[in-house]
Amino acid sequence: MSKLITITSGKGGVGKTTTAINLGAALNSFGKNVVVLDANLTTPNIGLHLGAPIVPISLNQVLSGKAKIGEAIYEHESGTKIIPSSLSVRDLETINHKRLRDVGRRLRKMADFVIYDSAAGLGDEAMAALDASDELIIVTNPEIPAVTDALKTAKVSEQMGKKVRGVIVTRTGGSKSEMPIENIQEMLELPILGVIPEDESVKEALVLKDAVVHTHPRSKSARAYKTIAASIAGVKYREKTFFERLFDWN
């Protein structure tokens, strides 16, 4: 059965986008048939990441009744398949943001995974996408604000009755200005899923307009997107050690 993602944050800048993209290349990655939707309608970034800004048809037509879900998706090189939306302020006009949850009945029949990268905070945009989505992952940062408003986050899903699957602490650098990870699980109340490093290669895979866990697969970074995709896909990953990249050994 296929299963709606919904990525999302308190706010903004922690590392949302780069999140979904990676877990959806990740789960891509282990054989699953992945789409990436970019539900963040208002400042969109998942085809400026991969390299598709402009495109003939845009998740905007299709909330506006003006296209077919199946002719907004796009195949990235690595065979990722994403939903970009519009850069353009006008098409905005015209979307109905009810009609993500619409998206989603008809996108379990193409993909396994369908990962809504949503807008952050919680207005109708986010809103939107936290009701279309069967279960969310909160992204993010390790500092006072930013888990603040991921509690937000939380709060208003369980009063929808939506399912947490857990949180995602990004750009972590072992300051002693950053939260500890015990303090967070334990101000957020919900499992953390995984801890992403500060880490150049991220911001070198947004210049090659690419997931990190394909630019730099052996990247602190790149390691912790696949083990969170594959605790949620349900498959074995491992690492192989240098000796068995060197000989090839399975």
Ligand SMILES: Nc1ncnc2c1ncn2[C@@H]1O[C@H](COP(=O)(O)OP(=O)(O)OP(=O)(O)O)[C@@H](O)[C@H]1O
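Rigid core (definition): largest C-alpha set, two forms, superposition within 1.5 Å. Bear in mind the structure is a predicted one, so any value in this text is a computation, not a measurement. Residue numbers count along the first chain shown, from 1. What changes on going to the form predicted together with the ligand:
When two forms of a protein are overlaid on their rigid core, residues whose CA moves 2 Å or more are considered shifted, and Gly174 is one of them between these two forms.
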Contents of the next structure:
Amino acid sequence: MSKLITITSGKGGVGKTTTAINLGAALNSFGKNVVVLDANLTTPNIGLHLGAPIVPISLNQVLSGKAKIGEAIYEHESGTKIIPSSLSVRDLETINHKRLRDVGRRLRKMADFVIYDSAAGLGDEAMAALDASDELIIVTNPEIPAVTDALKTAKVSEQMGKKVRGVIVTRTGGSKSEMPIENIQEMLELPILGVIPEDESVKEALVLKDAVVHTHPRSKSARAYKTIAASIAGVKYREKTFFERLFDWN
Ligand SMILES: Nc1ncnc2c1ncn2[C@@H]1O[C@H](COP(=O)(O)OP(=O)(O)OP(=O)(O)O)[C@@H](O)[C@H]1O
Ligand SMILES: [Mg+2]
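Alternative state: the form predicted together with the ligand, after the form predicted on its own:
Whole complex next, starting from this chain.
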């Protein structure tokens, strides 16, 4: 059955877009049909992370009732399907956020997984993405302000009756004073789906305009994203050892 997962956070800049495109790319590599949609309409990121061209039809046209969702799907050169939002401020004027739910209903028929990259916080835009989803993944960094804001998002989701699949803690290992994962789990009372270490490869991938699971498939962050995606897809994943790769002639 098709699933619509919204990637959200309390605090901004914690790694939602990175997570959305890497889970999307990893699910795609496991043979799943995936669409990653940029539900962060005011400050869209997907196009920037994946180097999508300035597209003639973006999500904005769909949400303004001027285009059909099928016309706004683009295939990134890696094979991941994306729906970018417009970078133009003018394209924000006639948008009805509530249409995200209808868009989701239609996308569900076209894909195994629909991933919404949300805006941070609990404003109208973020709430529309929460509301449209079947379930949520909350992204946080291992710092008290980010985890405190994540808790707020978790509580609101609970009140809305939305299932939170769990939490992904990103950019770990960068500082001695960061919160231990056990404390984050205790505070949020949610499963920790995975931990993504601070990794220079993620920044290099951003420059290369592709997901780190493609640009640096054996990096620690790529392996962590693939492990989470495998568990979501219900498939087995194991990275080949050095010797297996050495003798792998295919
Ligand atoms: N594991 C990581 N290691 C190093 N840098 C990272 C990692 N994850 C994300 N980043 C960097 O952190 C910055 C913010 O990431 P990203 O854009 O994914 O956050 P976001 O939550 O989507 O932000 P926003 O709330 O503005 O939409 C980016 O420059 C990204 O490359
Ligand atoms: Mg983002």
